[in-house]
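First, one chain by itself in structure tokens, the form predicted alone.
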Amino acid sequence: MIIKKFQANTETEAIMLAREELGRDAIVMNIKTISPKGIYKLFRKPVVEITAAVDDNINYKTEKPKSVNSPVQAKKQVPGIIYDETEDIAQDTVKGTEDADAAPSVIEKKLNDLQNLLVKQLSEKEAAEKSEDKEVSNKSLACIRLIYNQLVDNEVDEKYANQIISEIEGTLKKDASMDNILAAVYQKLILKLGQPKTIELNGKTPKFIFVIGPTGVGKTTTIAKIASKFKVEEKARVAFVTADTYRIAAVEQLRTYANILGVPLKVIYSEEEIKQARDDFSDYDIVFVDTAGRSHRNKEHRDDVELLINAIPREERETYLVLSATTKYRDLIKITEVYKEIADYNLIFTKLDETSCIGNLFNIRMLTDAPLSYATFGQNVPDDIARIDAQSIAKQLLRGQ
């Protein structure tokens, strides 16, 4: 006996398929509606399946039944029975179904086994793809962790390192290469460091540059370096004012630089005297004011510096806080907080040549939101100074020590 299954969108179409292939002697053993299982349900609609059989001694390929006259006639037939002129198949349906109950169950089992095999293979493929995705994700994570550790090793505060990593993760593809991740961090560092804020001349009125900061950071030498560039390169008219009368030989140190550059120097002790200096140097382009370098914990000193700064109109002055790159981050936090109470400032970092880690430049920039300006890297006047280069700083932060 030959047993076959036929599937179509409707019962009528399935019966017609069976008659066309098996011939008039075929008997219908079973009719059922099949709903796709597993992932197939996403792509297929339910179909009608009939199980038909014919004696294998009959040449069913050469004996063709007459076709159903019309869809209307087919719809009037009883479901489960194939009709023709002699109605032979209709009379044999019930008997044939009883004799062949076992056969379709075996075929259905094999078909189900095949479907299960396909589902298993697809599941294995999905699992392999997930494993591959996980491997890519692990590589990206390892790369990000490496960069994070590099930032922290260069003394970038963990809070800011985490912030950078968090911000770039949302912009990266899941299969981003190490070069792409590194480039994203590099660009993020540059954006956060910002453009340097350097001194520019007013043109008509003198600009007063107040240089503040704790003792020992190199304020006086920094003034000499910047003033030299304006004097030599821009041919600017430069003057010095010093209020640092507390430190031994501080006035003499600045006087030495003034004599070398050929610029005037005025020593002051109060805000009234700096107002007088403003009048005295009204024809100059730029006036550098060296303040006393005492402990930031000294409130009296802080008040004196604030009075000096406020004696000059805001539009005529700029303030630069000088910090040493070798100072501990915890101390830098305290210093910047104290001087923020005195005036808004730009940041100058000194002694970059004395440290291998420059994470504090980034930390203080992030903490204060104050613009970076200059950096010094030696005692030579006027050579060992330059405006801070965000690209150079970013490269150093990502580079090993």
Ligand SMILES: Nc1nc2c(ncn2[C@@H]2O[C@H](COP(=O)(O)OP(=O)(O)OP(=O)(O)O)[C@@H](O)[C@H]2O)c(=O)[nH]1
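The term rigid core refers to the maximal set of C-alpha atoms that superpose within 1.5 Å between the two forms. Remember, it's a predicted structure, so these values are computed and weren't measured experimentally. Numbering follows the first chain given and starts at 1. What changes on going to the form predicted together with the named molecule:
- After superposition on the rigid core, the Cα atom of residue 262 is displaced by less than 2 Å between these two forms.
- After superposing the rigid core, the C-alpha of residue 372 moves by less than 2 Å between these two forms.
- Superposed on the core, the two forms barely differ at residue 335: its CA moves less than 2 Å between these two forms.
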The other form holds:
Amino acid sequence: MIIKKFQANTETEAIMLAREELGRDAIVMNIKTISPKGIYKLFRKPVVEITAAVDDNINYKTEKPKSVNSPVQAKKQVPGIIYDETEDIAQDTVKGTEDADAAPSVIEKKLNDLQNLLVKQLSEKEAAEKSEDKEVSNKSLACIRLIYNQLVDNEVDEKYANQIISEIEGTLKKDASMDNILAAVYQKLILKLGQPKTIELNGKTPKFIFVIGPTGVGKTTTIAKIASKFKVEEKARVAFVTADTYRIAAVEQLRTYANILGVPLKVIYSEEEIKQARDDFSDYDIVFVDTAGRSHRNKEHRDDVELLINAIPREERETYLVLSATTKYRDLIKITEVYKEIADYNLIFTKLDETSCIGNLFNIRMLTDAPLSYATFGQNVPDDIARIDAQSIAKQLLRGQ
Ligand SMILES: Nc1nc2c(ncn2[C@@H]2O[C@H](COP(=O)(O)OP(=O)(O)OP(=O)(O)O)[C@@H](O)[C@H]2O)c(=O)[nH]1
Ligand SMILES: [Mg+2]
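For the form predicted together with the named molecule instead of the form predicted alone, what are the coordinates?
Then the entire complex follows, led off by the chain already shown.
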């Protein structure tokens, strides 16, 4: 007798697999659903497992020639079989039966006894294995669930939370403790957040810093904060350019900051004028270019910004996309897509003081692969700004509200 287990997504598929290999006479001895264990519960669906058997001695006794597809040979050819080798158990018993007419009932009875015995043995063995690793995996799984929920509570996209969990899976021991799992997730988060990219004055100067982004997110205020640090702490020669000529108030806002800091300001209306500004400010270390916040859906505006950025050679400029941490995730996705067409950017997040959920910082970093740079957390110029610290973001993502 050959007894085998077959796994498939549905019972019908599993039976088809069994018949394919063992022939149409195969009988199904047991059917059960196997739920993935431990960490796999998060990612894999349950499968149906059937135990099927066929009595190859009946074939032997009736002297049917074994074809290429006979059960024994087919077994060696069909891949994907999970369980094997509890075969030929009934061979001796069946061989000893001389009377051909009596054979079916005797064989049937003995087979039934054997089937029952085997099914019992198999299920006892499985139950023992199950209870053994259940204790361990369930404990670790509970920790993973907790951390996963924490990330999602902090608005990390489920897609990315799942990605992190599946990536640490291979590195964890079967009986990993909460501390082990937390440490693995924390490290993964830090790696994914990456090294922050901030403005450095070590290349060719003047460096043009383009600040782009939607309306009212804090572009102008952020320029004032960063510029102030360079002017005061690094004693750098700083200049301002504004292309935000759509509103008088916008120019006046930057002029106010320029006056306070004692830096020159140029208002430009065209691509030619920014090229002129590049010549005029050739003695400066850093030139901040403020742009108008218009709807990212406005194509004409996007084209204007793109022309301005491209007027400055690539190696002389950096672009920073300013996003508010309070903006809805779905809108942030659209905004980042639109600006990706304009330039390669680094990410600045503002208004962190207005939200306790910073999952979007992580989500947008994952989505765009753009480096994170600064975060702002209040209206005070120049104090409420800092370079993004991956460790502190990772800690916040793992912390409860
Ligand atoms: N709470 C809070 N408010 C901020 C922050 N950054 C800027 N703001 C405020 O947001 C408002 C808009 O800031 P702006 O700097 O004018 O924004 P903008 O992106 O230049 O706006 P437009 O030029 O009109 O597109 C102001 O009231 C700022 O004080 C921040 O980190 N936290
Ligand atoms: Mg502005």
